[in-house]
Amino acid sequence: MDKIKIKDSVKISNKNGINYLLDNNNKLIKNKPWIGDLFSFLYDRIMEKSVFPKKFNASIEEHYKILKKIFEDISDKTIIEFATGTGDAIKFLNKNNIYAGVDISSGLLRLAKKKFDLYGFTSFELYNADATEIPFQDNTFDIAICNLSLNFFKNIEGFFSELHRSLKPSGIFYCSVPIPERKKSKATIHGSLYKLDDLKKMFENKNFRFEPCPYENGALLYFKAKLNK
């Protein structure tokens, strides 16, 4: 399998195909979840039962079919997933794609390593690891992505700082994300919701091409950013 190259002064444990990251006295950087590891297993129904219909006013089916449309012409591309969740990436990416999936929840990974390995597989890492301190070296990535996630990010800039190292001179990052404009006016969404024209300028402000995707789904944005360095 190839591997992704990671910073010099990072130091990984492996257990069970998950990649930990380690402090300078060799113990687990631990992360708290936005869903306990022990409730991990419900995650997937709760995103099918519960946030789509009620929250987004949105189609899970859809949402799944967008993302296949805009990643069927990506392969052999070295990907970086931010929130990679239980690893439904598998419903989009071309397996021939070589993969590094980050999330703070190493029961949502542990998830996400039987689905990749299920589907196939072959060009994977997953790293829990906060999206504001990934242990990958710069310009590492072709594409990145963060689906459904990115409202969630505390610390935005430093999010930036990451994706804008990390990826390789014209990198893509995509994204899907709820936006208030589009959401029912009864429906609550967590985190810190940005309008598109907020969007927008956040990322031309990093060097970013913004272009929306011609895609409707509830409250729900499509986007790419395409960046100029």
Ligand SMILES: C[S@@+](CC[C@H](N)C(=O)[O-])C[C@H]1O[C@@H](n2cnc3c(N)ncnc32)[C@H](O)[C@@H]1O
Given for the second form:
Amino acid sequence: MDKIKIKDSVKISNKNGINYLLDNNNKLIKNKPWIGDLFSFLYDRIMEKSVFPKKFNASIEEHYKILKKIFEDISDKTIIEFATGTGDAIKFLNKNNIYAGVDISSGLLRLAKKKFDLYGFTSFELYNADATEIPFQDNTFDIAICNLSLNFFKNIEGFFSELHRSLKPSGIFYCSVPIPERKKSKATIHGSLYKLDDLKKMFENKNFRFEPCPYENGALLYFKAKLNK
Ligand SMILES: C[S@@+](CC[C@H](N)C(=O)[O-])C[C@H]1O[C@@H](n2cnc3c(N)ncnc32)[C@H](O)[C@@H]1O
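Taking the form predicted alone as the starting point, write out the structure of the form predicted in complex with this ligand.
The complete assembly is shown below, putting the previous chain first.
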């Protein structure tokens, strides 16, 4: 199986199955994780017991049911996930895909690695990297995914640029994200919440055909955006 192609300029160090990017002096490029790496073992529990019911007013079971439906016919594709987290892609992606995941949190990636080892993707690679600076060559992926994370990307233009660059010319981006007009709870959802119309405009401006998926789950919007480049 071919490895996913990395840019010639990128230097990588692999530790326990996770790829870390090096700078010109061969020093690790350090990313400040979204949730302290020390607390990453609590992440799945926090999502299930607090974030889904209290912030999103959504069902986590329904979330994975929806994602499974969206991805059920996607097989033998080369897929990138922006913000892999603890590896919940195993709950909805078919095994016969080639998977690359990036995340700024090495703690969460270590948990993802354990799940992926047991699951058995055709192949998988994990990178401790920022969504705005990914190590892959242009036109590499058929599909890109981002779940519950778009709101955390501080440099959204940088993310768009990497998404556009790394997808093949008619690649498809699938996303789930909380949107303010569906939010019922008073609890704060961190990051930048984009309205449906704003998302549509942002994607259309970058030559994507934006299409919301017909699923309702609390504050969450599920959409896909097909690239035309
Ligand atoms: C709410 S979690 C979602 C994780 C996973 N996609 C899921 O559905 O469970 C947000 C994730 O975004 C990651 N993240 C935040 N900013 C990032 C960035 N600039 N680049 C890459 N990952 C980032 C965090 O480390 C965390 O894993």
